[in-house]
Structures are given as structure tokens and as C-alpha cells.
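Take a look at this single chain, the form predicted on its own, given in C-alpha cells.
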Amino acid sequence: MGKIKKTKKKIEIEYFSLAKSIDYTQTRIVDANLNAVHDNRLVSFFDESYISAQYKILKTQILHKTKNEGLNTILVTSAGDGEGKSTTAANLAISLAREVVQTVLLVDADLRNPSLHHLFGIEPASGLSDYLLKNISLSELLINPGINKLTLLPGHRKFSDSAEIIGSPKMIELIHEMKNRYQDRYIIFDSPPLLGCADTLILSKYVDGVILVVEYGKTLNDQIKKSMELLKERNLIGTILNKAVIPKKQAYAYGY
């Protein structure tokens, strides 16, 4: 992936651009870590970014897509492990956020390896576990991380055995909460890698469409073959190469 060339200042003009425009009630405002949102790649914070760019036109297409028929739950999956499906899930709900119209809500769904939070530099102290194990009030565990129009739903503790946990009633519900409260609103769910354990395919019957991340020069086509084949009677809305080499200055890109 390309450098990020601006100094911190310029970072933070562009950042606090962003500025909150909802009043947040029940919504814990904690801003990210402007270090972290750099070094994690969160290049959709930076209007100038090459690749900040790629994203945009991957929004404009799932947009495109889904809008008009009122998809607005998404699931985001790789085949395998360090795929980039948490970085690739993070920069398409900022860049949705930053649309006129809808808000965003990201959640993180990897109970498996909990994530999000870390690329936005804030460190819950609870997350989506604890509402499904505690009853823990959603409104604790929202985050805005000073971006207008995106919400953060934290993981936090790992389990190795999630999928009883993303499987039942309660997570069901959830879903069906989230998707229809909100008209204008886009859920995006970072979810375990798939051919991983069963947690994906699980809560893939339960959102209007799937993202599968690619590895350039890492998913093996094997690992393709047998995705596309766990995904073939879900609504697979597009594939997307992360980190393919292109012949620029720019070191890496992203292909939908």
C-alpha cells in the first residue's frame, strides 16, 4: 500500500474536517488516535490518498448496488487469515460515513480476533461479547471515533469457540434490530476469516450481502475456488484485490 505523505498537522486539519455534526446522546464520543488511523492504513480518513480514491469508486459501486433496494447490512470476509478484511471493512464504512445521506454503523464481528478498535487507536472496555453473554445496554458499548456519521460497535474479548455465541437468538435479533430501525443507515460487519470456522457462514444467512477480500499473492486459488463455493447461495456483491502491485509510484491498490 502507497505511503501516506502529510504531517501530522496537515493530518489533524483533515481530520477534525470531520468535525461531529450529529449530537450524540447515547453515544460515547472517543476520538481515534490519529497515529494508529495512519499506521493502520485507515486511508479513507485522507481525501488526498491514491488509494483513499479506490475506495471511493468501491463505495459509489456497493452503492450502486444496494441502495435502491434496501440492502443496507454487509458482511466483510476474507478466505484466510491477514487478508486485509478489517482494514478493507474499516475504510469502506469511513468513506460511506463521509456521504451526505447515511449514517454507518461498524461493527466488529470477529469474536474470534477483535480488531477495529485497534486500527482506530481506542481501547474498549467492553464490546459485542459483552452484550450477547452480559446484557450489557448497547449504548455502552457505542463508540463514534470522531468521525461524523460513523458508529463503532467494538469487539473485545476473543473466543475461540464463537460460533454457538454469533449464532443465537440474541445476535439474530440484533441483526434484524439493526437493519430496520434505521432506513439511512449502511451496517457494516467485519467478520472471522471463512474458511476459518463457521461463524461467517452463519451470519451470512442474515445480511443482504457478502464482500470477499483477496490477497494479492497470498489466497491461494484453491482458497478462492472454495469460498466462492461456500458463498454460492449467499448474495456475493463483489470481490475485492487488496495489495495488487501496480506499474506507479503508487505501491499498492485495490481492485473491485
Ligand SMILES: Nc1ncnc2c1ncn2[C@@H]1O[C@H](COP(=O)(O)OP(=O)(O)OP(=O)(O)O)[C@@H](O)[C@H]1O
Contents of the next structure:
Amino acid sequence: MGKIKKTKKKIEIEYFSLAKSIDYTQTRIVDANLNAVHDNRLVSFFDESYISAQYKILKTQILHKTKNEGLNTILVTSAGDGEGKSTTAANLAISLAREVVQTVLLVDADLRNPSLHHLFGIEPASGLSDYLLKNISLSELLINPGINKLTLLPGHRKFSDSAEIIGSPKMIELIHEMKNRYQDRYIIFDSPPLLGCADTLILSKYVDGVILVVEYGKTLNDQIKKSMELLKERNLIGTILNKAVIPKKQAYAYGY
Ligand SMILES: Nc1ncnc2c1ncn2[C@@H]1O[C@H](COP(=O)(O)OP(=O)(O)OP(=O)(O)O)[C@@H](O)[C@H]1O
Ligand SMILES: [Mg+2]
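Switching conditions: you have the form predicted on its own, so give me the form predicted together with the ligand.
Complete assembly follows, chain above in first position.
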């Protein structure tokens, strides 16, 4: 009995110290590189184009679907490579952070190919995998890329076999902590391709909702079906058709 109590106490203490390290007032500010942000299509950063307006609509729909039910951990994925997961996750996070109330934590949970820091033009010295595998504290990792209320938990080294790390008790505990500590915070997870590895399916078990990105003209019907099948027990809160051809006049602002 005594042993169980001790363990419980230890977990509580760990949660407490985790929470302290997700303190936004202590987060290091590393301003994003505006050229990188522009070149990598983080259009919500500039908030002017037709595409940015689309992200605003997406944000509004997500707020509508999640807010009243307290769903705040959202995973962005797609069936295959290069379909726009990271771009969508980052734009959605920026767009949500621009709302009055909520803060946003954008997590690079693609341990195979972490890229969010590149999108912001930031070179972190360490990332999520260092937190999970070494004794590096979260506060050393968190970065504010120059947007109020947005915090990035970046990736760093690439892992070819990351499913075990992503499904580790430390990662699950981290998600639990992120989710429960502050109610006005959204946590957006970028992830590897759903059909390419086990990581995303594992992660999807611990989040409140999943957004599936589909690339116009590339993602095959079979891949969409297979993805839907894999996610059938999860809360699929939306599907995004990415890279769709849009009228030239509207696309002008960012050259899409
Ligand atoms: N709506 C869009 N229109 C045009 N290009 C886009 C759009 N969304 C993403 N891209 C481009 O597609 C490429 C892949 O995007 P991104 O890195 O977001 O995909 P991903 O699914 O995260 O890739 P990976 O599977 O490698 O992690 C990038 O060059 C990105 O700038
Ligand atoms: Mg990506």
C-alpha cells in the first residue's frame, strides 16, 4: 500500500514540475525568420492572403467543433509524404494564437522528419526527442517564434524508428499534462504520414481529435479509405483538401 502511495505522489510531483516548465512567461523568444516563414507558406503569419483567409475559416470550424466540449489536443496528419501536414499544422496554430483568448502549443511530433523549426527558420539546439530520451527539461526546448501566445516545441534529430519513443510513458504523460493544465490552450501536433509508420496511429490514441490533410490530385482514393479505416475509432474532426487549384486573382497575394 505504502509503495502505491509513494508512486502516486511522485507522479503528482512530476506533473507539477512539468507544468512549471510549460510556463509561457518563461519561454525563450527566438524570432522567426520572415523570409523562411514566407517561403514556407506560413501565410497566417502575415494574415493577408486568400489562403490565410482559408486558415481562418478552418480555425473557426475547429473552434466550433472543439471548444464547448473541451477538446484541445489536435493531431494533424495525412496518408503520405509531403501532402502538407506541417504547413497546415503551423498555419492552424498561428491562426488560433491570433484569437483573443487561447494560447497555442505547436508540437513537432514527427520524430522521423521534424520540420516545423525549418518552416519558422529557427535552428533549435535540441528538441522533443531530447526531452523524451535525455534529462533535458521542457523549458530549455520551448520557443516563442515572435507571435504572441504561440509556443513551439520543436523537433531536432531524425529517428528512423521512433514509434517506441512516441508511445513511451513519458510522451503520454506529457500529452496528458499539456491537455489538462490550462483549459484555454490548444495543442496542435504535427505528425509523420499515417500510412508510413506506426507513430501517428499511436499518437492519435492520446489526442482529442485528428485532422486529415488530403493533397488535391495526389492522395489516392485507396489511401484516403485506408486512412479513414485506421482512424475509425478516433475523433476525426475534419479533412482538409490541400493544394487545390484556386482562382488566380485570389491566389495572387502569395503566389499560390
Ligand atoms: N497549400 C499549399 N499549396 C502549395 N504548396 C504547399 C501547400 N501546402 C504545403 N505546400 C508545400 O508542399 C511541400 C510539403 O509540405 P509539408 O512539409 O507541409 O508536407 P508534410 O506532409 O508535412 O511533409 P512530410 O511528410 O515530409 O512531413 C512544402 O514544399 C510546402 O511548402
Ligand atoms: Mg511534415
